[in-house]
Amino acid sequence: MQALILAGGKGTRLRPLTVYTPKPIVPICNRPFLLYQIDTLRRAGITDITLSLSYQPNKIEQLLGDGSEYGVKLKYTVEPQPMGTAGAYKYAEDLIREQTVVFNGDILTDLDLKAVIREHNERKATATIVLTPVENPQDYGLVETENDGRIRRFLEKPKADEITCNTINAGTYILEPKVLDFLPAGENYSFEYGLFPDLLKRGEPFYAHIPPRTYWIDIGTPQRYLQVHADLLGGRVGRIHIKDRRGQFDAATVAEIDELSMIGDDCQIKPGAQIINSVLGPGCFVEERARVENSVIWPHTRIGTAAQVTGAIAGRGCHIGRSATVGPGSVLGDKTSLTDYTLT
């Protein structure tokens, strides 16, 4: 069995820190991102993994390598131009002609994904989606199924009278190999709008897979972005456990860092600094009497004295001078210099 990550994105949403760092590789408690979709295929015994690649490729291919220092085999294949999730598996068919899990390079989750194959394979489905629930199904395309797990229909984006389910598409699929000879070659081309509804007409038995007490994020906006390092930090994402969350760095004894947050190696936390539910990356450099909380701070970043970065996010290299302030839903990009006192 094979599995296909589709990290072709640019990471919009995420900008400024997706400018000169791809989505798929952006550190989550100071971990590449694609590890831990990594660690969920190794959980399932799958180690023979394909990237789909499109944006800053290189950077991707650089960090990772063979994926011999993660367990996996990795290969890559580069989109010569945006292809759509269906056309990018397609273009990738010389490297997957097995049966194949496809994972959205935006989502994590701690998903069973063992039992999401076995119930494909009982099922002798051609093609099975995981489904989540959602709050608020207005804000996505939900999926209705049939009793017995079949899927119905697809709808998108529904009005309020037209909700009659909660379970949205989750980005993750187990495909058997006959589903390449369905999608056009050289097209971009969709799984969401071209080829599921392609399988329904043809009567394929396409089936969802509803997990129990599974978490699920998409972690390309800034909020969720945060949100994602808030659950892992606080243990509540079921089978991800932050092991280490202190490296090699140096602080002072009066310094406060409290037990939730993870520090990098190479830091420098000063007298009176406080650390509170965060993380810092490795190098970075936290002044006297500066408090950091509920925030993201990327690798070599400096914090001045008597500063405050609440409940925000900063890029690699930044500078954030003295006393300033730095509030809820900021976002800096790397390299980003804030003088003294100022207030975003």
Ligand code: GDD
Given for the second form:
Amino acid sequence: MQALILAGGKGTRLRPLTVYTPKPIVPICNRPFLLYQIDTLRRAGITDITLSLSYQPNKIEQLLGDGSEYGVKLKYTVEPQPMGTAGAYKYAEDLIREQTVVFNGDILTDLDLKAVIREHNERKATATIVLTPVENPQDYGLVETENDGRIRRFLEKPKADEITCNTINAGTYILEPKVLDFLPAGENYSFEYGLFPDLLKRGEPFYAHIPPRTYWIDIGTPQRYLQVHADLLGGRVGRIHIKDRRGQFDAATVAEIDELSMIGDDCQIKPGAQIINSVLGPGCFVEERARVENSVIWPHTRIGTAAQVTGAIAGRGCHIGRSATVGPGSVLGDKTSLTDYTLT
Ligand code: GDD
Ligand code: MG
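Right, the form predicted on its own is done, so what does the form predicted together with this ligand look like?
Let's see the whole complex now, leading with the same chain.
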């Protein structure tokens, strides 16, 4: 049993954060995102993992290497140009000629993967998709199922008047190798628009797995990127617990750091500063009376005296000037410099 992680998308909805950092390795509570997926696979005993890359592959490969540091064996495929989700799976064909778990490379979940594999095998399915309920399925792939768990309909990015249920494709699949034979070689092809509707037409045993009480989020928009941090800090992610909320850093005794916040190594926090429900990457500098609330700050960013940062994300090496106000929804790319008193 092995795994393929689809990690080649451009991460456009997370721009400008993804200009220099591809989405699969954006930090989530100061850890590259893919490590959470690697943990999920390792928990299920799967250590043979292929990463399917296309956008900025070198950065990902340099960071994760052969995986030995994380107790897994990593291999890489790099498409000359994005081949689409199913095209990327077909492109990795030589490495995955056996039953494979496929992950979208931007979902964080505490899923019990062993239970998915067990059910897939019991049903002798050709393909199994994990489902999750969401409030608005429009951003996702809508999946209708029969009572016995068979998939009746798959509709990617449905329009408002096409929504018939609240269950969507959670971006985790178990695929039998025969699926490879249904895919065109060397072409851009999609699981969502191509293979899944095709499996239904062919009448293949194609099933949904609906896990009980499972945390699930797609981290691919700024709003959800902040949400996953709030959920992890608040301990709402079932089986995933963050460690090391406090690195080695300097803080004035008169600074206020609430118990939820996570502070990376080598940060400096000056008197009267407040850090509330936020994550600071390593090497950040928070000047006197600055306030950071419900925000995620990437490494080596400096927040000036009396600046207010609320509900925002700041990339690496930013400089937020004195008394600046960075408001909800703001996303600052790496090295952004905001003049004193800026209002966003
Ligand atoms: N290698 C490779 N090549 N990877 C790709 C490519 C490609 O051409 N295109 C997309 N990916 C990767 C992305 O990096 C991401 O990890 C994953 O495939 C899904 O792409 P997204 O662009 O994030 O898709 P989405 O979020 O709009 O929709 C998908 O995910 C939803 C769940 O989060 C669909 O699978 C939906 O059906 C699903 O509900
Ligand atoms: Mg996505």
